[in-house]
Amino acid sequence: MTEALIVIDVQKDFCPGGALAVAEGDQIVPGINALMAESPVVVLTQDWHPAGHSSFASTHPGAEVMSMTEMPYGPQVLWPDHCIQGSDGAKFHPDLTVDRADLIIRKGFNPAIDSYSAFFENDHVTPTGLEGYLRSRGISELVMVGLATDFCVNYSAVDAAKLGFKVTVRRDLCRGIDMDGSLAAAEIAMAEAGVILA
């Protein structure tokens, strides 16, 4: 039992009809459910922002959604308001087998900093606690699926590889936003970090 499945941000706001919808984001749910059924350890991540989060365009007067700004920790995309704590959009996709999860990691709850990765906030320093959980369970290999390939999956996979985990990303069970070539760039970054793209 050295392998864990990490299911990233399969939430209503990232699926068609949601505030930050990823095209075909809902189509990966049946395949993820099937994979969860055969995985010894399952971890779900959940984007979990307070209202007025600093990564929302609405908190920056005059800023366009999907424009870039500079934060103390580096460049930041300004997103539409999404995955607000307790909101319907923050809930997992209704067809996702949530009860199969051993652990749910909530991220992005610090109002001053965004958190794409399942392992670190966007300062690349502040941990979420996931690494310690996996190490304490003796897990060394990770399979990652979910949304979106070029943001939260990418950051999670690269961080996990840097931490020394063997990481496989199932591209068939991910979907990307692909903003200005971000999907191709993410796949290059993952490959360069040693992530297996399956």
Contents of the next structure:
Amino acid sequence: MTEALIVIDVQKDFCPGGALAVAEGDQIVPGINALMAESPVVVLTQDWHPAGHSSFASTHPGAEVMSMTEMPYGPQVLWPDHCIQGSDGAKFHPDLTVDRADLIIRKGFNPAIDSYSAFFENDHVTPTGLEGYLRSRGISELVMVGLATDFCVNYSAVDAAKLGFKVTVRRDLCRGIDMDGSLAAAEIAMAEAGVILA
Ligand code: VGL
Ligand code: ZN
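Starting from the form predicted alone, produce the coordinates for the form predicted together with ligand VGL.
Okay, now the whole complex, with that chain kicking things off.
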């Protein structure tokens, strides 16, 4: 059975110096490149927001960066502006072997809904199309790596496990934001969903 490597959001804005920098985010790039070289199927995800996205604190007058708000689909962190479509920060890390990817799937382009997961937007019902792509290629096992462990990797891994994929998260090839204990909570959520934390 075919296995796919899913590389989550290894973009400049999530690396040191970026708008929503994850500590050591750039340090996972060499290891991911090595894993890509030996993976039969490689998919990259790219966080890809329009300017003025509803997940940006700047879109909500008076709101502080990293504060919480209530959206029609549930609680939402208000982030600094990041990964704006076409911007430098939305580009992949310059050392990532992007050419190796079979598919690049973008998410977060819907102005009204954030999308942490590579499978569903944050309303948990709007699909990105990735499930259909993987299934039609006969893929049932996924290895996930990337940024950030506690947000996009976590949501993607949990959704994939719920959809019936066998999911392994390579913790050594992920880095987290860890706001208010979100990293520990994410590891519990992934383990409870049946994700293998390697
Ligand atoms: C992410 C926050 C906002 C991520 C994306 O890739 O984990 N986090 N957008
Ligand atoms: Zn985002």
